[in-house]
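Given next, in structure tokens, is a single chain: the form predicted alone.
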Amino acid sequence: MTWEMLAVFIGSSLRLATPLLLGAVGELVSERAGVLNMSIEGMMLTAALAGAVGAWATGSPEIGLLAGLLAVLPVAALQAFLTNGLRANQIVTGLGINILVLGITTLAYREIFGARSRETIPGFDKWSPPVLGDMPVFGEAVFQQVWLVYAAIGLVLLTGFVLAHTALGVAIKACGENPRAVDKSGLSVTMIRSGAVMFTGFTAALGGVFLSIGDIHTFTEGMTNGAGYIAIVAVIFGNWRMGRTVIACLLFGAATALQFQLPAMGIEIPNALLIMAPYLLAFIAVAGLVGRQNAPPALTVPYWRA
């Protein structure tokens, strides 16, 4: 592998990991608060379509981003109401929302763009930071990215700081570990958990918009292709820790990048095996083969005030 190929591989891995990273950082907060937000896949798909429609209708990717963020609000609010208001099963409600969203977005896509449309949509341009973008070999290949990639990195750092060093972070983690103690302290477990779900909606919306108008500048049916589920797996793979979750997302991104990198290097591996690689890693994580899992004790457990 030449230095040029290595640079392209690193840049592709970072780009492909970005939607997973955006989804996983919100999912981590939600699960640390005690809510397994399975509807993250539907949230990302909703934002991807809304962002694409907004950018296509106005010619402005910024308006598309805003449309994606706004479109996810009712989905996230529904998830928060079902799991925290009605105390419904978190897995069942999340999967139900995903199925509903898949049907709605497919119908809307066909009505707006046509069943076989691959219309190019205005999207965000790539940008590189000063100095880093001027590096030989690696500058353009690695750091020439859509600004949402750098926003994802900043969001990870900010969220990690909040969880580790603020009273809000302590309250969020306490909701997933001992919600009864949080309730006795005078804080509302329902409000904190609902806020965590809404935050997941925000980060998932950024990930969905990145897919449609940040990366490929178009929309296709079911284009998230399981990215939301892999984001959940990344949290499990990372053992509910921010640093390890980020590493998991980068690993999944690298596994996806290999689908394009290995053939370019002349390495003949069945394409089906390359496509399967990210999901194989996900299976290994869920199966517990990456070490002992320490999930928040109250994860998926509805809280009822005594």
Contents of the next structure:
Amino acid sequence: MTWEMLAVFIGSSLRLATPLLLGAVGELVSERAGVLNMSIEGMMLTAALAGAVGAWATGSPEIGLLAGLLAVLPVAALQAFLTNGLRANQIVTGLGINILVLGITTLAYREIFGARSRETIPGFDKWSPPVLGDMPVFGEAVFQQVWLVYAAIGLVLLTGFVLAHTALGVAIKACGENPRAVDKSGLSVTMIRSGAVMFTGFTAALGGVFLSIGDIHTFTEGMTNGAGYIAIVAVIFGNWRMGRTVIACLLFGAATALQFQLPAMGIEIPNALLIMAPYLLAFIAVAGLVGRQNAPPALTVPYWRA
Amino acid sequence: MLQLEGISKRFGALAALSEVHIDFAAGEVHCLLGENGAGKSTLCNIVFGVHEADSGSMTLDGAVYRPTGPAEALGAGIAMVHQHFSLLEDMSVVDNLILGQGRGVLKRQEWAEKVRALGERFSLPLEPFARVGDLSIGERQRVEIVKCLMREPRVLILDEPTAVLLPDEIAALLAVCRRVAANGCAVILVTHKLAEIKQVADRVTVLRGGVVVTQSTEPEAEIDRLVEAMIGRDLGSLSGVASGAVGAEGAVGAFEASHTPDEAGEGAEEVVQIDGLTVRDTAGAVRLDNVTITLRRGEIVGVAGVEGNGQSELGLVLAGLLPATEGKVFVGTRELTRATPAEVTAAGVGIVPEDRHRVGSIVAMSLTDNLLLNRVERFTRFGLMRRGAMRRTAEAMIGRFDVRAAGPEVPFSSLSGGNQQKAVLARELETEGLVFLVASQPTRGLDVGAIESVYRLIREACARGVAVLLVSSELDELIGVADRIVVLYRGRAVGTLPARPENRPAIGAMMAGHAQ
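So the form predicted alone is up there; where is the form predicted in complex with its partner chain?
Everything in the complex follows now, all chains and molecules, and the chain you saw is the first one.
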């Protein structure tokens, strides 16, 4: 492999990992608070469509981003209400929302775009940070990215800091470990968990918008194609720790990048096997083959005061 | 300082509290005395805002106090140490204190200093950065207390705080109560142990069936009257074990008279051999370490120890629910080391699990089903249940074991705790060819009447030649019922002593790890 190819590989790994990273950061917060947010897949899909529609209608990807964020609000609010207000089963509600969203986005896409489905949608321009972007070989291939990639990195650092070093972080983690302790210390489990779900909605929206107008500038039916689920798997793979979750996302991004890289290097592997790679890694993670799993004890358990 | 006026609370058909009037004064340790189900915890939970009273009012320093949740109670200066800890085990002591009290970006070192200062002031030493999951039960309780004291409460409620503590730790805790009260705080101490009342109480209120039956400002002089008020009968009518359970020393005479270790047990054949049992958990930590216990026919062997010292694992291994890492278990001539629960039952071993609700019964099923759970196959024909035969057998058992229920088909969850336990015990005692009974914490949460029934049934089984392994955290009960007591400490059997009152200090020392 030449240096140029390596640079391209790293750059595309980072780009492909970004939606996972954005989804996983929110999912991690939500799961640490005790809510397994399955609807992240639906949240990303909603934002991907809304972002595409917004950008296409106005010509401005920024407004597309805003549309994506707004469109996810009701989905996240519904998930928060069902799991924390009604204390419904988190997995059933999450899957229900995903199926609902798949139907709605497919219908809306056909109604709005219909015959114009080949049209290119205005997306974000690429940008590179001053010094890094000027590096030889790697500069352009690695650092020339849509600004959302850098936003994702910033969000990871900020969230990691909040979880580790603030009272809010302690309260979030406490909700996943022992919600009764949270209630008895005078904080509201419902508020904290709902807030965590809304935060997942926010990051998932960024991830979804990145998919449609950050990366490929188009929308296709069901285009998230399991990215939300992979984000959930990244959290499990990461053993509910920020650092390891980020590594998992990068690994999944790299596995996806290999699909494009290996043929370019003249290595002949059936494409189906490569497409399978991230899912296979996910399977290995879920099967507990990467060390002992330390899931938050109260994950998926609704909290009742009495 | 805090006045309760006419507080009433119902849960469905059950009147948990009716028309309760109590005044709690600053600077006093006020004990709430009562049996399980008397309404003590409900009362505390109402004061702390967990439950709302149906009627009645509370005033705090003359102002109306009507909390809708713990947040408001805490804001009003009322803190509570709950019977069951609500701690974050995977986090440090400091982080546990920060929960609900810290704001913004944390300065953990400053919190650690506060913990140390408070620890010094009230003799509650704690290592601020220790992981709570690694602390002993006594230390965890200290975390709960420090958590409350950090808020500088005006009213401190402690709900049965001594149930899980060692004798030395109890003394230290009571001293803390005194010191907190001396600082002008109103301390509410819930208990059903009389020795504690004698040591700290300025005032005692006795609850029975949700009603205040009596109060006393000189509890030390009136202990017998308070006990009788608590249990609603004369002390003389109590058996020794039951009075041991409430700690009524006035009844010590009866206590010893009733305790007649089965001398016949000495020469009887050995029926159960637990040989070098060792259990390591999935993390590799040793939970049970080379435990050897032998039981003879008709012998009751007590297993004493502070909770979490291997008793649970011992019970699970014997029930076939947890594989032993090393060692063997023989009952009669059969080896049951890695037997399944079905094989354990078939070998004539009855198991009364410590968790009555999750392991001992299926609360959503009927009383009949629960009574016959361990032998449903005997009531099936061509794969179909013979409901009539089941009901007849269940009715006979209900009569014989005095299980009080509205009928054989009522859901198990509708029974009181004592009757649930009697039903579980009935089922296990009816195990075919019963030679060995393992009873784990069989009286936990029961009132005096039910405790008496449980021990009468266990004694009867014993008289029929059944060997009984009785695991309990109530040392007084073990002394009253067992022939010998084996003490578990950190998974090891650190000693065996005859179950006599005079051995109580020695057993207590062994439970605390001061091995002889």
